[in-house]
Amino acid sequence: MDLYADVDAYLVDALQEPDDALSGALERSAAAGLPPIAVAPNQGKLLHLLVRIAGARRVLEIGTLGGYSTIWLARAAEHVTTLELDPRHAEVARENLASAGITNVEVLVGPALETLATLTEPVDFAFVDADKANNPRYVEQVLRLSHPGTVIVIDNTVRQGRVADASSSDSDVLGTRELFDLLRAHPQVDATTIQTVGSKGHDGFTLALVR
């Protein structure tokens, strides 16, 4: 785990700017108490480009937490819708996209699949961040908002490695198989899946292109 922070913590450095915005986002999220879980740089930047390359206007994000990732998404987009169960959460992202100057995104506070089951509007690109128990409800969801094109993020999709055991009564492996199955059948969805390394540990994420 140091080896992988180090290396982590090296590309960061190489290929990024500092920017008072973002830490300040993880700075304000730590001292609320919220669970040091946002995304590393270096994957809040991928999203950033994946959203650029895909020409994504409108994005859907489904797990805001403190806003971390919102703002490399907004940052890339016209809009962006983002979903969060708990309104303390909610609160402290609210006060980070204001801290960076974000006015293009929407913090929808409830229940993400109830939330979901409201919005009508086309996404062009998607990322999936909430609890993976309900991942195949929430890419459902997303599938339904989606057209040729959109591509959709999961992250946390490897589970240390645990989603390869077939044994496995973790809800959250359990969601995460069932969320392939889904994939793999869907007829309009290309997906991969990729085992990452770093500051997160052992993890990974699927990419989904809809057809």
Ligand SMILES: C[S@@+](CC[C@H](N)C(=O)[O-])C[C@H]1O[C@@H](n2cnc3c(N)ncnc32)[C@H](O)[C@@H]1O
Contents of the next structure:
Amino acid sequence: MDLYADVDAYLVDALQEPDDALSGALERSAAAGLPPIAVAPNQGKLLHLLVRIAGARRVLEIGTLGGYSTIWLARAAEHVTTLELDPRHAEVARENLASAGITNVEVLVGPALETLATLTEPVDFAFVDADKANNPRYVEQVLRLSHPGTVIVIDNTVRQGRVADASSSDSDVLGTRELFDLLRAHPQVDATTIQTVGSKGHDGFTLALVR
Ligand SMILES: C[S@@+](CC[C@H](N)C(=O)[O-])C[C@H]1O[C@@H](n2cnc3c(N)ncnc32)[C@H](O)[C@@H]1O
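Having gone through the form predicted on its own, I am curious about the other one (the form predicted together with this ligand); can you provide its structure?
To see the whole picture, the full complex is given below, headed by that same chain.
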């Protein structure tokens, strides 16, 4: 873990400029007692680059926390809708977004499955990063809002390797394996999962493209 974190620190230092808005968002989130589970800086930049590569204008995020990943997404997109269950997290996110000068984000509070059911606007890019057991349901809703070319990124789909354990009874692992079944069977989706190591340990993400 020390090696992974040290290399991540080097990589971020090598390729990313210090960014007061992003570091301020992490500091305010920590001061407000939010858990330190935002994406790492190099993962945030990957999301930002993917939105730009896809030419995505309308972005949907499921799981806001303090808005750290939201800032990365909002800097690449025309508009971001981000869904958060916890009103306190949403409040901190709104403060962080305002401090970062971000004005193109709508934070919607409530259980994401309920909020998703009310959404009708098409989505060009989605980042799914809330409670992992519900990932199949979230992706079904994202697919309802998708069109050919929509990109979907689902975070934490390796779970320290536990995802490969077919006997697991962990609800997050079960949700992830069910998600993979859904993606593999879907006639209009191509997907892959990449395992990663870094400052957040051993995990991974799934990248899907709607055909
Ligand atoms: C991993 S954190 C999101 C991190 C954020 N995307 C980032 O990288 O900065 C997951 C967030 O999802 C929220 N969450 C959990 N269950 C949820 C649900 N059912 N509906 C909406 N949000 C939920 C949690 O409150 C938490 O803030």
